[in-house]
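Only one chain is given next, in structure tokens, and it is the form predicted on its own.
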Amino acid sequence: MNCAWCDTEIILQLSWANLMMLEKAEILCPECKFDLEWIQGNRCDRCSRNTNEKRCTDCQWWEKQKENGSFLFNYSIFSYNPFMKEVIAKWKYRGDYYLGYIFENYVMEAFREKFSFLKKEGLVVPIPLSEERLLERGFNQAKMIADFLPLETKELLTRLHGEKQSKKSRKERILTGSPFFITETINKPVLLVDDIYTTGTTLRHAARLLMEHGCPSVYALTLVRG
């Protein structure tokens, strides 16, 4: 097997886990699964932000604003350095599907940390795209990381259409309104999957829906925190 990023030949290490089928082999060589940056150390116990306080600044404003009925928490696993930058174009906005399947591990073992707690009651939702981004990128990229987790994935949300969230200012990003509609109630705790949290809104608006829809709860599970 070669490496899903540079190529490189890899050398299948033998272990319990991947003997028993446990989890699948990694299709990054050592050196690529390197240059990815985990989020270590303090973190905001609401947005994954890295900070030495309990809760980051950021997540102190939202709450200023009464936005605590959202997501109770999101974990991320990534941070946005120049590697992941590079990946996530490539994999999201030039189509290479296959890269995803980078992530399916670490997702996996997120979920086993963090999330265990929802076992099969849960619901798993995927920020969707709108139907003209999906069709502009193929697939969506939310979804692919949903269907890696253990619990039921449901598409229980639609988008408009509109501009690119990356195109936007920080600030355009918390003032935007929510491009999301539902049409059904939900009784189910739920946890949002999304590929990058930069400023939270998109979740933000997503759990809020969710909530007024009948949802007693929900999280946020993202790769990587901007």
Given for the second form:
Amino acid sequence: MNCAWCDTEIILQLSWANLMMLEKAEILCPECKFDLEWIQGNRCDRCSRNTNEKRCTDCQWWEKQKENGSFLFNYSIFSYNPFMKEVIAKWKYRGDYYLGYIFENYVMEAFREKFSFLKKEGLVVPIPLSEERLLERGFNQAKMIADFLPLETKELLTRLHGEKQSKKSRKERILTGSPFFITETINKPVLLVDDIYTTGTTLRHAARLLMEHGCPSVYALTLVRG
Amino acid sequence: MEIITSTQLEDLSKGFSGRILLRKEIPLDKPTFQHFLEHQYLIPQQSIINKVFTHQCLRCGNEKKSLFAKIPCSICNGIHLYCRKCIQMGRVTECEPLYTWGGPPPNWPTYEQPCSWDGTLTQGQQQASNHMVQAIRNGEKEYLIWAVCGAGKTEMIFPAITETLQQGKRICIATPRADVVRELYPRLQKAFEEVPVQALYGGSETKDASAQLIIATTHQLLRFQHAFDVIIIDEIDAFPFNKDPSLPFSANRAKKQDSTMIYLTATPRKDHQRRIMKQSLPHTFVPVRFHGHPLPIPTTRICFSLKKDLDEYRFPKAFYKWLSKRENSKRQLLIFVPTIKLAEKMKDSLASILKKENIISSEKMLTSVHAEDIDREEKVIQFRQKKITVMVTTTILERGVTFPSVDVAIIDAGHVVFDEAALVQIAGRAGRSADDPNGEVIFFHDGKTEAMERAIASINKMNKRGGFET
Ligand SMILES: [Zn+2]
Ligand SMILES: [Zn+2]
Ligand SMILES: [Zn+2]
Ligand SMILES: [Zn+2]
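Taking the form predicted on its own as the starting point, write out the structure of the form predicted together with the partner chain.
In what comes next, the whole complex appears, and the chain from above leads the way.
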């Protein structure tokens, strides 16, 4: 077995967890794993941003806007450090699909800790790519994460091709309308899944649309807090 | 479909011939692309083939199993193999072919006097460059230039470039590291003012590879097939060229059938040395630096509790002792350490002592640098501008970069990362300018290794061959 990032050979560390097949084998070598940065310490209970307040100022502002419907909370696992930027760039933009498996165990773990209450009836909905983008990249990174979870994944949302989201400024992104469409109604709680949480606008748009179509509650799980 | 004029076709031929392309690297609309396929102007070939127990990517030659993976395909809903090795240059997937040019070959211009450089070569440089020109004229397959660090390799290759352009042929200068491409590109464009030069490296602005004169990282040779009449490979012995099998694979494929490969090196690897001894590889030796002074000979200092010092990220006592008694305390200081962690951590223990010795006046004049450092380029520039006086570095700065006046210390010179070639290269950082042709090179160690002894012996030998008494 070689490290998914640096390709050096990994000496298998036998542990009860992997002997019992509770966890999939680690595909990062210890040195690369060391470069991952878990979000630690106090964080906003709505958006996972590091802060000493219970709720960060951004989230407080959003609450005051009395917008109808949003996700109840977002949980992110990692910080967007330089290593993560490189990994995400290679995985998502270069299209090295395999790198996504690095996160499998950690996504499962986060789900067990924060979202196991959804296990009875929840649905996982990945944030979609537009058709064009999907053809260009060949896969949707959010779908890949969603498929790790022990819930039914349903691609309820479709996305219209807009200007490249990442090229817009923060202000533009907040002001522009929702890029999403939906054709069904739903009556189950939804866990939205995406790779990066930056302003939360994408998730808010998706959540609002789901709620307008009958969804009782929306949560979000994102790999990285930007 | 667009109508293609003959000038456009010539341009396309320049851009595509000798390349190995993915569909998305071919900027033609669907009907034109179809038309080109029908006329065999573009020829598809399989991208990944099966081999016994493994596969092979036909762009990069990768056969390593861990560097293939599978991806679900959103076009045909199948699951395909793709190559992880060369993915930085666009994903090669089993279900998409690679394309090569089958249309009319490009007409490269012939230049009468392309070289606008008006400097003069030293005797040693002149001899080596004459031999390179001869090798190109005679159509020799390979030629090696063994030139000591600081011999002035760049100027030496100008006549070879001139010769190639005068013949209306295509040439690529390939070097292992992007830093070096970035440094050489403006010098090359200045020396060949009228000739369009393209620089290719990971993250370079141009992805276009349609010039007659190209400077590229060795990695970028993966984009080519039967493209060049002359390829000059700089630092042929350097990582990653010597460790990554896909690089020789691609260099071999990038050259035309009748072509000349020229290797430049200061520290040839075993296989080349063996071929030189057996006289199966024609070569020229340039034992003298451009300024005519001998190479500085490293001296060794034993440090008794070196491992313990390093565990605590401390410099050995012998180092401090040397620091206070340098021959010329005006020189900048390059300190090599074996690992990234040591580079980062040991730096901090140095600031106060450097201030006490009046070597630096503020902590800003001390820094560390390594391969994963995103500010690496900027730090090297600041060191060159003398805004930084002392730099703690890994082997990342062992070659390719030139600073005029430095002393060099290697801490734990017995570490495995410092093999003979690395030690010779590192020692070669000192005494690079005519104004200060000397520089101290000190190996701090806790037991002399064979690599250290061989490095010192080989530097002595080169000086002897250069006619210096040792
Ligand atoms: Zn690794
Ligand atoms: Zn918040
Ligand atoms: Zn490949
Ligand atoms: Zn397919």
